[in-house]
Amino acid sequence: MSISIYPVMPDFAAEIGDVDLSKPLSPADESAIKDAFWKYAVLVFPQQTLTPEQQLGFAQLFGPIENERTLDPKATPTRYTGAFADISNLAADGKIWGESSRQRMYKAGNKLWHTDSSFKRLPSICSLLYAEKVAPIGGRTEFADQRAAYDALPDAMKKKLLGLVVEHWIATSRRRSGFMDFTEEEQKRLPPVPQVLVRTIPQSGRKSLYVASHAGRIWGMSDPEGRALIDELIAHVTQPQFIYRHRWRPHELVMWDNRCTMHRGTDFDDLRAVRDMRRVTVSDVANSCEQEGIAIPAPM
């Protein structure tokens, strides 16, 4: 039997059925997944029970895996290294976090609309996120589809945009969140980086924005300008019309488009209610100012 497809909306995101991502994948079903994937940019597949390497042999599929993780380890003992990124409420040794840990401020910003990597040179294809336990009220996740906010942009829009540069980098985002707290380490790992403002995702062809709370400045435009317009984008990327909000399940992996959409967490009681997922991310094949073919230019 091939896979089942259960679309949410016309065009964005889907439930898969009839699939076990514990085995091997026949090329047929490999392959209706990928395109099902470049489709709806978001896939959830429900009832799958996943080690950590079978969650990691599913994400190969897609293209080579993201090993540097944002915060310094000896700064910040987490349950996970290299491959996967701990979206836990859980300390290094598995107890939930205290009030004023460093992991849990620094989370805080996942709060705020993002997408995985785009404050990395070389940013992310995709993300996959596996849930072992999920808490019993709140800690939903929401999407938002760049391509169809894209698409409902007046023309005049589209022209102001096409060619424009951004610079995105984790310490924006953390900022605003309220996190301020980066070592010496982590800031020299992480300086800002260029990414282009709308890309076209080679598998579908359609045109996406590309803008995240990671996003600062606009090279050509003065900071307020800059500022201004980014909030704007992403006030029009989050209408309704264009999110999805998922309520997460046990032993559930969700996997989406950091090219093409947002997402965010949204509260939960995280100091007695335990969340356990980790989280595998694919790499990009290049900086998306060179997919577009732009100049990157001189830091401002």
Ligand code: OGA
Contents of the next structure:
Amino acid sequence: MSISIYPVMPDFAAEIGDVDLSKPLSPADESAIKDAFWKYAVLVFPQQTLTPEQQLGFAQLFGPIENERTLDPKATPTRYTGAFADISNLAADGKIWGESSRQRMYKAGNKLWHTDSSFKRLPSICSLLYAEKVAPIGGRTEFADQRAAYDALPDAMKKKLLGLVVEHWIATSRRRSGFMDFTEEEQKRLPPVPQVLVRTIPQSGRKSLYVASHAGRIWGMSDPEGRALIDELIAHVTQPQFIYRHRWRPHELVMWDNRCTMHRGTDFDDLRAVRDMRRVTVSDVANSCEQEGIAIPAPM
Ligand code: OGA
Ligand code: MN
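Having seen the form predicted alone, the form predicted together with ligand OGA:
Okay, now the whole complex, with that chain kicking things off.
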């Protein structure tokens, strides 16, 4: 039997059934999942029981895996290293994190609309998040479709945005969520990087905005003018008609296209309830400016 696809919105977010991601996929299923992913940009796979290795195996079908975590594991140890980002509210010892733990302060930034790894020079094509345990209430993940939001812009705005380059910097989003104490090593490793503001997704040919909480300055604009434009675009993308709100079930995998969606986590009682998730992040093929044919200076 081939996979089943149940769209949540006509062109955004779909639930996928009749597939077991713990086993190698047939070529037909693999290509059907990829086609659905390029079309919907968010895929939900309910009732999967996946070991970390099986999650990684499925993720690798989409490209090379990011292996470097944003926070220095020496300053902030977590339960996972390497390919897995710990998206839980558990500390390295497996117990619920402390109220003022560094992990908790840093992860508060996930409640802002963002797209994973746009602050890296080589950004991410997609993320795959697996839920072991979910919060009984709250703790949703919300997704916004930056392609549909781009399509809905007035022509004059589309013209204005063409070719613009934006600096993405982890410190921009973390400053907004109140996390300022990056170590020297982290600051050195994570300088601001250029990304294009409007990109074309090769697999679908669709144009998309590429904004996020990491976006700060726009090249060729004053800081206040650039900031105002980014805020205006984020407000536009996050209107209700572009959003899918995901309610997690245990043993569910959700994957999203970081090139053309934004997401954010919603609040839950994180000092009391356990929400246990792990994420694998797949690297893009090149910096987004390079993909659009826009020359950018080499890193210093
Ligand atoms: C992520 C993320 C939000 C959430 O895993 O990249 O932003 O709801 N998660 O946990
Ligand atoms: Mn994220």
